[in-house]
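Only one chain is given next, in structure tokens, and it is the form predicted alone.
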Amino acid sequence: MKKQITWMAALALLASIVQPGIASALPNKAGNGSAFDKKITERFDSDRSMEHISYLSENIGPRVAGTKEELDAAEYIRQKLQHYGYETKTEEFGIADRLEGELTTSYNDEELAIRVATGSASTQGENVIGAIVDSGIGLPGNFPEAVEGNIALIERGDMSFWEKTKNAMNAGAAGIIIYDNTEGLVPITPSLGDNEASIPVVAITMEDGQKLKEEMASEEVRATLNITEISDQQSQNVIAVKEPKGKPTNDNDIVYVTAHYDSVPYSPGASDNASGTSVALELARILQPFPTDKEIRFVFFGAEEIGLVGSQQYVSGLSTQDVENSLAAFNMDMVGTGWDQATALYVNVMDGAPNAVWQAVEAAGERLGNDSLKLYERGASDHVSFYEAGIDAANFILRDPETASLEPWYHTPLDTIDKISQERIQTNGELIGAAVYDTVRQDVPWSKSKNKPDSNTNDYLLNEDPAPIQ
């Protein structure tokens, strides 16, 4: 019987890396905050947030860019904030051709776990099947000769990726599986830059090279190849738009509250990045009712993982008057990590620069007495296209202070739920949720049969809330 991919060893290495254990709050805590801040701080429900991450990384688990599983996530969402009470709209797009591909040896029966090279050749429809040759780490001239016609086993290291393939196609190889030279819970996935193999080119973990070549040290070990391009694939952005609510006005500026849902191969993703997909949508539930001068774009992207493709596809079809109207975007991802050591919630900007949503937040900390925001000049998520269309965007996530680290198991399979920790999901949602409020609501004009300047605050408080939503 075909032996499935398991992710025991995975586990142990885990282990020996780090003793998971949820970690302790960021509270909101030396402050009280504003009237206008527990209209945020005294709804956000991180029980709701928790069934979100719960849904969309067990229940959907893995959800790739363009795959059923991404789908399911963004029906999901849609129907969420439908049910919160918003008109949605889903965005399609079509994403760049890609490559799958599956490995089987003899060893066992077992598949492994693959990245498959970009600029790898496909198999066509038909397997590439031949023994595993060590080919050590692929230098020209030190090829067996028993590699011709059969696949060729390459440690990683000393030349590029290109290098190797390029070695391995003229030693006359019908593939080639690189093998990590560093401990990884998941295979890397091999860049061949500009250039196109004419034989499929795959990469596995260290763990597994060794083993395949411990077994290799005893008896010929064959591997079954087949890679398959993917093609007229699409991803999805659903978007739900809070209108200005309350006595109009001249302010026609936007705000967005973003996150991406979709994440890499083999990951549920719950931390990356079911716990901001989660945040984004307790704020769409909570602002809804809320009086507001502000226009807020609640927009979920597919497709952040394979080059922020939703961001760019969302943002690059703004209107040249809406760039111009865009205030501020608030971009929420891996905000709920129970790594012990990432303690600070980081706000990174693509220029290192203070923005209208750094000061938002810094403004929201001072008053909820939380000091964990760390200003950082970084890109590398969805912030990056609302930034290069000029408009002012920020993206939280949870990293080592000391370092600037992520999770241990970021990307890979042990992104579980159990890592969450839902004290922080709650802190970083009142947090993040007080500044875009104080954002959305600045000059909102009251009633004055119903409403008075509280005197305390120097805020206007509503005197009637909004009716709870289920």
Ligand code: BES
Contents of the next structure:
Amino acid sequence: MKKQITWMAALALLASIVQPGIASALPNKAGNGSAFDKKITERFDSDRSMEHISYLSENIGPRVAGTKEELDAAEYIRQKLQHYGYETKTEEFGIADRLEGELTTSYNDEELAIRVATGSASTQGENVIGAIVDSGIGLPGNFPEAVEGNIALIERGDMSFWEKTKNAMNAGAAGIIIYDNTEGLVPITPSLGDNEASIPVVAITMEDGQKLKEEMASEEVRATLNITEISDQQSQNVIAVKEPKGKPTNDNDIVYVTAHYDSVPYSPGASDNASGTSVALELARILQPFPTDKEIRFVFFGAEEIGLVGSQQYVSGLSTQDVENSLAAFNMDMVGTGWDQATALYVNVMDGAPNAVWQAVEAAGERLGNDSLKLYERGASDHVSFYEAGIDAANFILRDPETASLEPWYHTPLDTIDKISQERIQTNGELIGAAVYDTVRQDVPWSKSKNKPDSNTNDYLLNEDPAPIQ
Ligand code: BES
Ligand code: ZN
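Let's see the other form, the form predicted together with this ligand, since the form predicted alone is already up.
Then the entire complex follows, led off by the chain already shown.
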């Protein structure tokens, strides 16, 4: 409870630096672009994207890999795709065991927000209870004798988490609480490297650490720690394939439109990454009835936040032939933040070099008069898995063009829909959609397929004007 009140206060503060009126005035709906572009820009409906973001981030909330909430999100996506006329496939996979836990203190019996260190011991169904003992930064000389059989409270910094842990174990501590030395809305996840502790190790925020110390100055504070190992969990990717249709072609190219739908713990993940999911869903809807030369695969990844697990699983399941035919993977991850400084749409590629995705989107930007694009060398999202398989891939993400920073509420409980810009969802949906459509509708210069039909005029693709799907 206390945590939520703190978050609410911070929310009010942060709300003041978000662009005012971000949900109004949709741009660009007609205007620029070729006749083909207009098939996208006139149909892309960011109201629908906002509904997806609302459902994922508000009705479901945090969607941590392996949880019921993540599964609920996958089911929502699957139902939408089916409604748009696709056959869907859900690809399940196991994820690594993880530690989850609770920490309460005698001060007020409230549960503190914690992250369990990777390499921590579990408490094996029992509670570890003891007095909290201030142990400085965890140097061997910092541990009072009273720490024996009790819980060491250690400040982050100056040495590795494993050093601190070893020293606390040597001093006889029964558990460790590490508090942050910098401000943050959620605790960090300490890593013990390849080491394994024989006692539980958890992290809390700086604010909570300081509060505990204040309380401990006047009375003994006892902690109850309970760490469980969660095993045999599953995550899933949701896949919809749009086969080429229209005039027969020999084009075997495959184009991917992808986004991850999971989130980090405590975060509703409106920007990261209900935003990318919502744009991919809207593109799936509007592209479905169009005649296209190439196959489009819409792939929604689970378990991105625990190490790109869903996309690695997906790409490793592709046949050699599929990999060879894969032309481009468009990955959307954080494409709608309302943070006023995030005015550039970064196109992150692993090697920093222009590839098929960049070429398509750069050309679309020129046609649509959008000059917000920035080619950048960066990993950290699902485009990495495609790149590693040798497939041209890029990740789209809004950032500050000066500093490359992400919004301040990234990966926090404040990543909520009120800080999403519908205008940017619309602009980026139109831009990426135009690039995707341009790539799939014809024999583009960066196409890989051989033996194309002679004619490079694909005007027949314009003849059909399908009814938009409800
Ligand atoms: N959407 C984020 C952030 C991101 C994407 C940062 C692209 C930079 C470029 C993504 O979901 C994320 O948080 N990635 C992790 C790494 C991943 C391997 C777990 C990160 O950057 O900490
Ligand atoms: Zn993300």
